[in-house]
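Just one chain is shown here, as structure tokens, and it is the form predicted alone.
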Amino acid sequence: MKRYNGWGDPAIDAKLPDSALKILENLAGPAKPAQNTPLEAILKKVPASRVTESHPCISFDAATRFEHAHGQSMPDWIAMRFGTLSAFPDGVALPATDSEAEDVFEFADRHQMTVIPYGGGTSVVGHLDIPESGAPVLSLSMEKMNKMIRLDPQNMLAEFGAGITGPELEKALHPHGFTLGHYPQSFDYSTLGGWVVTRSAGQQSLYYGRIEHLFAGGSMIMPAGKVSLPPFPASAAGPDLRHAVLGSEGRMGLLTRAAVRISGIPENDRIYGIFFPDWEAALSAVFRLANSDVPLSMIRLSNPSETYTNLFLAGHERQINLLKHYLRLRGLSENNWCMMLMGLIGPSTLYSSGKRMARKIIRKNGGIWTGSPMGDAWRKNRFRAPYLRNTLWDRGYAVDTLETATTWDRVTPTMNAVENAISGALDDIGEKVHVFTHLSHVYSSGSSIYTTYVFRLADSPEETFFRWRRIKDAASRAIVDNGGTISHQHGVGADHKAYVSAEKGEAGMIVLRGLLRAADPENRMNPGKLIDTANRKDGHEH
């Protein structure tokens, strides 16, 4: 069940305490309730399909076409909430087997249709934007290709239909004592195929690995033909084609099956809360932990601004006040607190020794261990955070995120540059932006940087989009100028496309374009995403 104009199950709401709203009004300015266009009004805008031939796997229903016309990016939200969405697929295919998917491809080829693969609809960077062109558009949903095909305990592999969601996948593995361990924030709705083609990172990837480590092989239907990727443990037979599929964002074809490397369910898996006196001490501890033998599943370090924001958004005023009192008694200055969540995982002997080692590193860097209650609360609600977007929009605020990754020596300068770019992006029009950041994934050589920002909605969709675009461009330029990647975990889509060449270079872009043209000679697969390639009609991609 999905909310038609926002995130998730419409029966679930994220509460915003009155005290938090007052603080937010001071940080971003007072706002008024936003416009929300009824579903009925949007459906009236869905035009007749440009394809008149029927197909048993394709729906031409207006509601189904609207549902597959957008993702969860800020431009998507603006269009949905203000009712300005104007481009819709001409049909939505829902194949249940590989052979049905191949038949759908033949239908699309016969009608010269653009094809947009659709997983869970959770993209936040414009992967699902419908191109406004003369060619009819087919959204190819993986909803019915969602079963476990094969479990191979001897080789620690499992194969699934690429449309399986996170909960469905884990439900299939857990009775057998296994897990994939891939938990992006979109876990409830995103799909295995979506994780692969966007190079997803799960919250506990420090232990289980990112999706590029978990993806062992699979099958992809491309306009140029079908590709099978055997799940070898390793191979030196030239460039690994798995890595062409990883991050391909629907530009090469449709991933129908994915074989993944699975793990046994760990004996111990706990998350602990720690507070540090300031950012420098916290970063020093994180670096040492990331380069230690501690059996970590995750580290999530909030800067002072995010720590403050998390505490006032939490509600539970009595418990928060008790926590603040305790930390003051331990000598921590409230203005500079940095909160860290640290996951420890593994068999009991290793877990116990690792916990002792972690506590020693934390203590040496001035950290205060607060135990597991904060980690337990976070784990319980870790997939609920996106619901706050619905609540804040209704109150008149837009919330968006962006992320990058860089080496340890660049983490603090890059974080500061991005936050400064965002906070000042609307100064000339008198609008404030509240911004805060955490490190969400750490590596031996560096870390990701995940930034959230809140700004007031305008009265019109055009002005709201203008504000978002100004912020997004300022932050993206700051990332590129500081040598960070334009995307650590969300992919490129449409929103980051302009900045890919800064990372890949001229020769790298030539190679990427050549790869996409070889897989999709007529440029029918999800055009306008990842990079620009020649359009089959006019030589340009828009």
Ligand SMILES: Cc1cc2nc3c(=O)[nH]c(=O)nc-3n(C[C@H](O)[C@H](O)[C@H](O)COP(=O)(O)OP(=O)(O)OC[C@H]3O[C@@H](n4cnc5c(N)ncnc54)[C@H](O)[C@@H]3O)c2cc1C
Given for the second form:
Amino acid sequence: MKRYNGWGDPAIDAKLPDSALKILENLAGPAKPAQNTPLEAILKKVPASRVTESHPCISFDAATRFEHAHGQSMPDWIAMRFGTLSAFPDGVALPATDSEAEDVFEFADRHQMTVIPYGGGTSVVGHLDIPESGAPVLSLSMEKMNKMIRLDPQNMLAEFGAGITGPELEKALHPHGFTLGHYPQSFDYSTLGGWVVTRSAGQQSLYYGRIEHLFAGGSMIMPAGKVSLPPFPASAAGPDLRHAVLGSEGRMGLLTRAAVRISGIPENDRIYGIFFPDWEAALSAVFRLANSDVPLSMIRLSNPSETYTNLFLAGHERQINLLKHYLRLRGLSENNWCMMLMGLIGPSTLYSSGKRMARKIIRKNGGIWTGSPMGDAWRKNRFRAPYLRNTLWDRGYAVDTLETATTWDRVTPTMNAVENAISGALDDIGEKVHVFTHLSHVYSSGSSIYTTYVFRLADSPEETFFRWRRIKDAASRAIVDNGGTISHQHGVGADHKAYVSAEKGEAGMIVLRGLLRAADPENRMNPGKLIDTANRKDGHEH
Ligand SMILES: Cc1cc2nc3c(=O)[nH]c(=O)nc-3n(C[C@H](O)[C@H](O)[C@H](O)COP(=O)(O)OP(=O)(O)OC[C@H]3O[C@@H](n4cnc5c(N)ncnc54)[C@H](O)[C@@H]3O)c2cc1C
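Same protein, the form predicted together with this ligand this time rather than the form predicted alone?
Starting with the chain above, the whole complex follows.
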């Protein structure tokens, strides 16, 4: 079961302690509880399908069409909660086999339909927006293509239907002693195919690698034909087509199957909590750890604003007070604390010596080791944090996140520029925005920067959208002006499209357009996302 107008399972609620709400009221202003639109009222708005021919794999039912009309971006949330969603797919295809998927493509072709592949619907950047006008739209759900096709321990590979979700995939591998180890925060709902075509990063990618490392091959149905990508361990046979599929965001075709590189289940896998006296000390430690031989699975470093926010949102007043007391005794001043979660992983001998090495680096940079309780609590709740978005919206607050990556020399200036752009974006209308950041994925040459912001909902969807747009544009400009990538993990979709040319350059855009046009000459696959490609028939850009 999925919430019809928010995140996740309707049976799960995240609690917001009263003390946290009070602090939030100070930081973002007191808010009025939101009025949400009931499902029945939304379903009444779903128009008749423009396609009337039936097909055994295609549903024309209003609830299914609504469910596939959106993802989890802020414009999606505004439209779902205020009940203003105005574009719906004309039908939703649910093929269960490759041949059914091919059949669906033929149907779409016959009816000149736009096709939008749909994985778990967890996109946060408008990948799944339905065009308001033009050809009828077919949402192509991968829900039933969710089986393990082949486990190949000899080559440490496994092949799956690309619609398999995180829990289904791990459940198929675990009994055999294997794991993929890809844990985006959307793990419960997002799919293998979605991960590949959005270049997703899992929380423990420092050990397992990002999806571009894990993706070994697969099959794609493109309007121009079928392409099969063998799982070569490596290849020098010219540009690797696997890298064209990675990040293609449904624009080239439908990834029906994906082969992935699997690992044995690690002997040790723990997460530890560390506090640093300030940002500079923490960053110095993180840089050293990222360039050491410590067997890390993750590093998540919160800046002082996020450390403060995490502690007040946690709500466990007694434990937090004890922690604060302990850290003060160890000489840390509360105003600048930076919390870090560090994952260590691997076989016992490597793990023990790595832990000693890590503790030495941390100590040298003034960090205080607090052991594993915070890491254990984080792991237990790691897919629960997004549920707070539902609770906060009900209380009158919108929450959104954005992210970039840059080289170490630019990490602090970029983080500060993004936070300043966000916190000042609504100054002229007297609205406050609470903003905080962590580094979520580190590399030898730099880091990702993941920023969260909270602002008050307005009374109307238009004004709420206006506030979000202002914040998003200010932050995106700050990212581009500072030389960061417009996305480290969420992808481009509709919301980042305007900023892609800043990093690809004019010639790069020509190459990318050429690639998409070759795969999809009539611009039928998920038009309007990633980059604009001229439609050869009508001469318009989509
Ligand atoms: C709460 C939350 C937490 C998140 N955390 C993370 C995170 O930690 N790391 C991260 O990387 N991302 C994260 N995301 C973003 C999102 O989960 C990822 O982008 C994910 O990879 C999308 O997968 P999906 O299956 O839901 O795809 P969808 O949202 O359904 O689709 C995304 C895009 O992929 C295309 N697509 C999907 N399946 C296929 C296919 N089989 N063939 C061709 N095209 C396809 C769609 O057309 C669309 O363009 C998060 C999102 C949310 C809401």
